[in-house]
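In the block that follows, a single chain appears as structure tokens, in the form predicted on its own.
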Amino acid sequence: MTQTIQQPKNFGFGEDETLLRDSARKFFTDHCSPDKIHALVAQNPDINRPIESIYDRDLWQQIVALGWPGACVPEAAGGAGMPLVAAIALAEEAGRVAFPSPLLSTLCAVALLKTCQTDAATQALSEVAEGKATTLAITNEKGSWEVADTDVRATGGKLNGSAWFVQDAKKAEQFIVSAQDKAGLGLYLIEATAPGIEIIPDGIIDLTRDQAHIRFADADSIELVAPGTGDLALAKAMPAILCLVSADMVGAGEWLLQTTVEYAKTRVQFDRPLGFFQAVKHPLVNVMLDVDRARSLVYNAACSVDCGEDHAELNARMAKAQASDMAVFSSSRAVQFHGGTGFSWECFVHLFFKRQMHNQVLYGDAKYHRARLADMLLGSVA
């Protein structure tokens, strides 16, 4: 039976969440202007450059001091105990500046750890609240993260196999790994420096993040859930994870929109500002509508998670589908309307374009989630 719950006003986004969002926006305005981010991560335009994990570690430590990684960690584990919508606000602000850090990955890890409900998971949450960067290693070589799809095997707490498409792998201090054991799917916590781990960086287009695949060879780990229940924890956490990735896209989409609108106001062509022409201003209005639709769906889905609604997964998949489509459209219009300069390395647009392209396929693109939505609403016709 479907559980009907009355959502709080404004998606539960109250005074504390507003203060957190505003402080994050001020922090990023002061420390993460586009020129600073571009100078940090885009120093080398050579396509054959070494694969690096570039971010400002001092800024990460400042974020830790502000308590952002532990914003949604329960108070009993040393966090602030805020709802998911608070983390959504942080993810949106981070996306708005294309912030290179393990923040998004760590917030996703918190969402999964909170569903584990074990002493080991509570201890891991405490470490995250203290600033221990954590990321998920739950995807197989084919790109699937679905509950039973993993290339890692666990025997007596020792991991063997490979996890793929691990986000911010070189920034993380520990990994949450999904692995098959004799009881079913398990979730395991392992240090990034543990013996038996090899981190192999992937070359990706997003300059603000790094990605890797990880090989495990008899690597010692800690089991986070009761034997064979990792699939339940992962399925329960996935709506929150989808919301966080979608929020990052909303923030980046907002930056692309505002930056392109400003350019259209000031760039003159044929004795008119670009924004005068319908071929420019009408698509920008559509970008604005897409961004607003995505934002509304993301906060609605996050509120569904906070309220424990049965249809939280459905709402989260809707949000990810809309945000993924918006990411592609906002990026393409920004590059197109910046003209020749939009294709250049010196133009800041490419940082956000590449971040959007990476995010829109992370944990499924719009087509994938609409297919899953169709199965949920209409039933599989396979």
Contents of the next structure:
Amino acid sequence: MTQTIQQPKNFGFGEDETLLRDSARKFFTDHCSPDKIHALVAQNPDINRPIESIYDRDLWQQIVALGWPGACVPEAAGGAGMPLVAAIALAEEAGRVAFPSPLLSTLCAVALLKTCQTDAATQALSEVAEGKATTLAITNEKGSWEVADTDVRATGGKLNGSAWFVQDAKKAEQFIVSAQDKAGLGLYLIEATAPGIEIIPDGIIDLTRDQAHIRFADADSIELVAPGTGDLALAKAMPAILCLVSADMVGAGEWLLQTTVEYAKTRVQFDRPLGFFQAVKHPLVNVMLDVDRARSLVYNAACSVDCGEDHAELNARMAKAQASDMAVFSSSRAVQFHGGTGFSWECFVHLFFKRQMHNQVLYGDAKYHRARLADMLLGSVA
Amino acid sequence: MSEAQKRDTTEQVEFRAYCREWLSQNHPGRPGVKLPQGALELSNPDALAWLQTWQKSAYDAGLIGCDYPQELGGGGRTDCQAIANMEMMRAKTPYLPNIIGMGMAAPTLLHHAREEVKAELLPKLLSGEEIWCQGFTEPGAGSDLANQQTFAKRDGDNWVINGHKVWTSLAHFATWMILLCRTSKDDKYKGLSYFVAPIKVALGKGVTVRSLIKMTGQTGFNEVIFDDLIVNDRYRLDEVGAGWKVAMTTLLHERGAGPLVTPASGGMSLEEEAGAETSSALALADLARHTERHGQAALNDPLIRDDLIKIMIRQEAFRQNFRRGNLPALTDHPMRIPLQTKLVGTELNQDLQKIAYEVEGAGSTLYVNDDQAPAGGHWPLAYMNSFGVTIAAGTNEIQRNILGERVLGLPKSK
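So the form predicted on its own is up there; where is the form predicted in complex with the partner chain?
What follows is the whole complex; the chain from before opens it.
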């Protein structure tokens, strides 16, 4: 492996990206304290509660006005033309407050639209830059993360079949669908309100997003890339998508760490704060090590995408594998060290626990990516 | 920030080219003597002499001590040691022998010694002509380092030192020792003072060095006994009673968290045969490729593949953490990444070597004294030796206390 491009030392976090990160942190601190988010999404603890998509539409409109969905949309298509690390900063800050919105999905959709390189995709990008929430419908019923696997068929742009595990489906205004045509895999854009489309919400554990499967019955769509080229566009976009989901986990992991540390400083047992005891202190340090590993790998992978490096895929799979393991570890330690409080619905920790467990599997868990990495780095087993 | 500022400075670019050119002409080649896996295991004087010649030539060329002031024997450059280290590693040079001197004594001298003592000691320290050792640990002062019992008593311009240090690597070759000891019994911490002690000239006259044998069967570290050793007051660093503060400077650098980058070369394979390198995941993958396990290459075993990839991810994360650690805007606490270096680096190495031990299967029972041992028995040897560094410099349990208390702000465990 020869690296011909020298990455910038700062991962590409220049003044603009740092400024965006700081303003996002301030925005979320001002508007999305954990008690507010909890009051919004955790009103009904009933295990048989009706399936709902709950989020603050006003806040989403403010975010649209700030231009965040279009941060990485090229300037020619009306976006800010920023590098992927800018979106990574946004995803990390959103994860830090477990923010319910179509932001993460839309940033992932932008990553895919940018690899399409067609007029139709450029048109879609300009709509995203204006605030049109968009999400990916690229997964089959078995939850395969292989880019070529889909249960949707396309015939001259007419879609039939179903897409599964579609994120933020009830918040999205349009979907990017991967579908199998006679000539191969294509990518298609379709409005959420198009005739022949039926959105069936899933009952999910994570309270901070919604998910659905979508049935298509002779639904007319716009072709984004020609049949036979969709898997290539998806494969090219996947490193950025993995980075974005991982960044959300990094933000949530840091919140879990800091919140549990605060609790360990104040909760007293045996006349001592919990954090005095090494049985609590040392695992919390291990959570920090895990978060830091994930954070550095995500920045490196995103920078690798921005520099157009061949091994961006390798770096992104490393980042997702590490972030996924970290997500499981940080959330389990947070619940455990909050004790009976952490096990209770009224404690905010479960919001982040559930979001982490959702994100860790999305687009492949740690074991999945390590198996792919083994094939890439060690050679596949004949 | 301009593109140039994000990358190397002009000085760094020029220096890198210079290092590359010099190394292409001046690599010392293979030694005529067998070298141990690291400087801390040195026991053969011929091996030491060969490595000292290498350190001296790299020092004379300006690759060692580049960031130290010129008047103290350094190169007077800015942020260039990391460049030299990278280039020496790239050129697969031998390691440097005076690692305690460069990694611990030099930064401590620079921050706390009198100017004339710095000028006296730093040039021969950086050139490797004078080897240094560290006299911190005692039988009753391991993790509880401040529990020092070695006592220095004032006698006019001199101090008279009595006591017992253990696990003192390189003391058998050392000219100088950095020495933490007690000058008052009134306060555990404020009763400590810090000296540099000329031990070689005092052998048999107040200093006795006896070798200790490690679990591997190797020597390389020692116990040192002081019996009325006389040290002049000019070799005291900082104030009487400031020993703990000075020791923190030493420990910060020992743990890879200090502001000065320690000169380090390496990369040269120590054995002629392949597979004797014991710190790289690629070497481990190579071992797995050539080891049969239940009728096929161990590299095809899915569980071993997963272990290998986990280690590779941790190695990459270690590298990227190092990169991020230099960027205040991307770290929440200035010491958060630097203070992880020793803990993470040593555990990564230990786990890598443990996997190799397992990969070898039945062959892992064979040691370095058996011709049939896979890779010369070096992986099991490296695994056992890895405990030296997870214990030394503050055990990794102490490292977790430090990170929990100083970075996360958790209550002190003492």
